[in-house]
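Have a look below at one chain only, the form predicted alone, in structure tokens format.
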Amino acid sequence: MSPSWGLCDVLVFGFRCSCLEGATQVRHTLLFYPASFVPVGRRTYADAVNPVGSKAVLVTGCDSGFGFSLAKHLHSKGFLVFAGCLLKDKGDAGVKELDSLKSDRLRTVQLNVCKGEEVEKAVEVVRSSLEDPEKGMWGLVNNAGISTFGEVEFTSMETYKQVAEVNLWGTVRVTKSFLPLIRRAKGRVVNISSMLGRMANPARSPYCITKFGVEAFSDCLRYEMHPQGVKVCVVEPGNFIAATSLYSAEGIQATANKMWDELPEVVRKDYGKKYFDEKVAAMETYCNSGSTDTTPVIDAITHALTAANPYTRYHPMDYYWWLRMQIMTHLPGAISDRIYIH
């Protein structure tokens, strides 16, 4: 980079772009690129599959967040929706609200994606509810997920395994079980990843690992399913922490207390409580960050399910995160590290 540039200056696909010049210039610059490089807000969602009719879709993780909103949205569009809920058997508020619609096109299903027996039971529930099971099920949305925080030396192996069991192996488990129905319909698999499935971030390694895995799994599945007529899409939301209730100040503090208590003595001694508390405080500031409007994510998933030619990847995120993701995935690590990490 030119020595005259400041730290906010970056080189993006041959263009000089300064953060100080504002988002307007960035938007104008991005308009010169092909559709595959343009943020989701600039894409035109058209060419819908008609009619939607009573096409059946299973969505995991519908107790709250994206899944809850998506289940209601797809129902309003005319889909036959099976809403997989972790807490259905506990009478969760989100489940009760979905059930209160009293619609024969929206059915909540007990579904813990970590339990093979619950996944197989969900398959039977869906199959027995289909008008013609031999024609299969149109869509599967793997949305269920959890998150946590903590630097590598602060994070237990048990935590790594817990996050992976839901986010990665849960996605694989549910997909494998429902693929026969999806194949028969030549339908869609939509996997919810994250911008952190494309770029890493400090203190988020358990989450990043699993989302990077979801990206790889989705690519492999897309290659394999192409001859079968099944389309596989990935949705990579940006920062929607405030909209999804992934974190709360109370939850972060409880996690931090447990984490500190379980740390090896050598780690506690070397880092110190002050350093640890600073990292926890930084994480607490994220609780209310990001967009509270999930519409871009819901629209992206809906397009993936209904478009005649859906995109391979969707990027519902603001321009800052979209640009950061492009820089961190396309430029040499020495440059992106200098801009965002060091």
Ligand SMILES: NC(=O)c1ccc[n+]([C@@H]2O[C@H](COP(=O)([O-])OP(=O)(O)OC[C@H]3O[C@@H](n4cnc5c(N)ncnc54)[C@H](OP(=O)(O)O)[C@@H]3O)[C@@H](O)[C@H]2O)c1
Given for the second form:
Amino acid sequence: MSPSWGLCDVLVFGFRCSCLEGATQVRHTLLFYPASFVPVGRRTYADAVNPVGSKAVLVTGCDSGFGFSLAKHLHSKGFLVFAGCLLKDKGDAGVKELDSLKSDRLRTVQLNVCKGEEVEKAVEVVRSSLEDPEKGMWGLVNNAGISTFGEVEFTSMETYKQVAEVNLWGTVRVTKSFLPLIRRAKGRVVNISSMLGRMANPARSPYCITKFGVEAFSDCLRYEMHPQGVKVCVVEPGNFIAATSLYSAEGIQATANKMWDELPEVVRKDYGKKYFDEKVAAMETYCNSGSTDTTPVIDAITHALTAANPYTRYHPMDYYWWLRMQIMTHLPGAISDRIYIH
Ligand SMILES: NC(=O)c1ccc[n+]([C@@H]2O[C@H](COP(=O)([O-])OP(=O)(O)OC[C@H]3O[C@@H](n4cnc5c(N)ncnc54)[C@H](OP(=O)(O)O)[C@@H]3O)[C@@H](O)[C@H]2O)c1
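The block above covers the form predicted alone; next, return the form predicted in complex with the ligand.
Entire complex below, previous chain first.
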């Protein structure tokens, strides 16, 4: 399937096959094809590109994953990169590798997005490093994030709050603090959401609600910043779990053990250990899937930071997830639930 297909073409094709054959097998081929077998779409972004010069960009969550790769990539493009790292003060391996580049244009900064004082300190570090702070800072990439899993009845309020504190309130906190600098440069805010910020998924509610929140925040900010000349973009990656540290097999097991131990007796009894273990196993399988190449995500963020006319939303994901997202977001719930959920 070519990326130039319109949504209608895809949907009409999908439905004609589904209806004509009336067979679940066709539906499965079209809609349930294992994502790992479908190549990740490589969109070529054709657009006038602004000169990078020594524009300054701050990226959060650079200890690992997308943030780590992005910091190095933006540095190679000529940006002055401030790489916010959660564990800089603990000498994390990712931080050491970034520091080992020994470049004036790549500076790691201690930054826990949940801590107001660390965010304010990072603003000061950036401001004092700029040649002319009155000209501001070009870009902010809100990338730091955590995830978890578990059905609503398995998830504690504490977990909901922990995930929101990083993914949602962390994004809001950092954005508010850096906006005065970004506004001065008429720069860019790029928020890393997720396909799960557009469509929900069972057993992912703590993550989904934070990413839906990031989407809403980004839209409000985009409307407000338009008159100021600041562009706000959202990047919604698909499944790249195999390429980053968002989940690990040990992490899933540890989370599952804690969750089971803390479950209210009635929930434990009603669902039973067998059901619970099946859900954990499904999560483990999901975490072994996905693309191992983060290039589409890095390209999308780079385009958002450099293009004269960046897109509002970027969808670096394979065709399976792209089609699923279109169906989940454009068709009535009664249909999309039937196709993907029930
Ligand atoms: N991987 C995917 O499939 C996928 C899909 C869609 C969206 N995303 C989003 O992409 C972003 C990056 O995730 P990733 O996949 O690259 O995972 P990752 O490798 O775990 O990267 C997330 C980074 O955020 C850092 N972090 C965690 N809590 C933080 C805090 N309180 N303050 C500052 N930094 C913090 C982590 O630090 P430590 O490593 O030290 O914990 C890590 O470096 C996240 O927003 C995630 O939701 C990922």
